[in-house]
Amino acid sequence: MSACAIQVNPLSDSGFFAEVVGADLRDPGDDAQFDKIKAAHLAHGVIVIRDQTMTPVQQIAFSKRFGPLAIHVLEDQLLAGHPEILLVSNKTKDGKYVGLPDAGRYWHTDQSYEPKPALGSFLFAKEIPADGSGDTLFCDMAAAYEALSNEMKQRLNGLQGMHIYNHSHKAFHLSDAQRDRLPGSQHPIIRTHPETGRKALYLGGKILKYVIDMDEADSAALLDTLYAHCMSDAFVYRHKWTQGDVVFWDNRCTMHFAQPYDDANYTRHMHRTTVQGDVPV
């Protein structure tokens, strides 16, 4: 499909979040299409690419155009034969979940606990709840930073946060070996986007444990203040999924929060590929 047939439609007044219509991600070698999608991703922070029918091989191939793919530490929740794909799913096999049934049920940015956190994540909706539930909230962390007072920006300048992945999931928890592989990483509270140059708040929900070299109570109070600021309606967009959606978000300048759904009665099954990023600065 010609890239000239692709339309990019902003879905919020601020320009945060846009839909891409007319793309076909089954063709990773289409340079014009790739350039248009990359430009939209950088311009809007989060994009939803509509009406996709990719195989796992095709999703992996297109995702790799943006850089090396990260392999998630949760080996049992990866797609058999395709470890680049993390299953976000409440499907079961032999009495066990095949993927993460409760992935991202808190504000976070993907794999912030790694020395080189995720650049971006592609989440492909293969099955969604029939009642339309299971939305995902996205937060524009660049706009949230820019709206801070000068005094708060000065206070945050140079501060580092400690990110550690050590919490349990529904029906399973990290093994000791997995915890040993994830000692955590410290990253700046304000990071500069390596491609756009915009500054953004870099927070991680329950993964961001504390602000380094700050009293525990003061750290908690500061983070609470920042989260309250970011959760303003001015910075948050709610995405309602449609089967065939591929949502591609920029982890360097956004956070997201998967909303709960009736997983006893409905299926939500998605494939996620994650592009490795660089060291935040």
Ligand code: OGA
Contents of the next structure:
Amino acid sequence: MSACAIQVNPLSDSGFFAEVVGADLRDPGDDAQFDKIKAAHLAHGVIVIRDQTMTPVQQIAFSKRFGPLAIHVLEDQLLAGHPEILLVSNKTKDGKYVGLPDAGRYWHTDQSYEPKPALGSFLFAKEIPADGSGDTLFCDMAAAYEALSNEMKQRLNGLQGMHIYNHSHKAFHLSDAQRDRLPGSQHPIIRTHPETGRKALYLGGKILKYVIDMDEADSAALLDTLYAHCMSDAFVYRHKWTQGDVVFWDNRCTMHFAQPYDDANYTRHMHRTTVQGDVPV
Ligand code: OGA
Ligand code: MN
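Please give the corresponding structure for the form predicted together with N-oxalylglycine (OGA), as opposed to the form predicted alone shown earlier.
Below, the chain from earlier opens the complete complex, with every other chain and molecule after it.
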């Protein structure tokens, strides 16, 4: 398929979240296709690339064109033989989950607890619930930043947040070595996108514990105000999955939130690759 056959269709009025049709990610060496997808990703914040059938090796190869891949700390939830792929799945084997059955059930941006959080994440839907449940919400944090009052922008200027991984999980137990790898990281509350130059709010949901050097109650109140501002319909897009979708989001200027589904009756099975990003500034 030649790259000129690729179409990019924005799916919201603001241009946040676009659909890419006519791409074939099995061919990571197609430079024209790569350029188009990269441009769409930067322009729209989140893209869904439709109708993909790639293997794990092909997904890894395509993802790597954006930068080095991060290996998730939950090593038991990685695809055997391909640790670059995190399984987001409620499938079980020998009575144990093969992957993360409930990844991201709250607003967050991937790996914000790391010094170099994820640039972007590719989530490839291999199986989705037949009742159509299990949507993912995305929030445009650049538009949310731009809509703040000048007074609020000034107040936030220079503030840093403390991001710490939640060291507990209902389905898994983290080892001491895994905990030691995750002491947490400080990042600016407003970050500037290294490629577009656009400013965005950089919040972490439950991972962002507090604003540094701020009284606990003031920090909590400020964060509540910011979340209430961001999570309005103006900035949030709801993605309904179709099998074969690859959603590629930019963690530097978006947040996302996985909606629950009927996991007793349906399988939801996805392969995630994660591109490592820069230190946020
Ligand atoms: C993730 C994540 C959302 C979903 O994989 O990082 O948050 O809907 N997934 O599964
Ligand atoms: Mn996530």
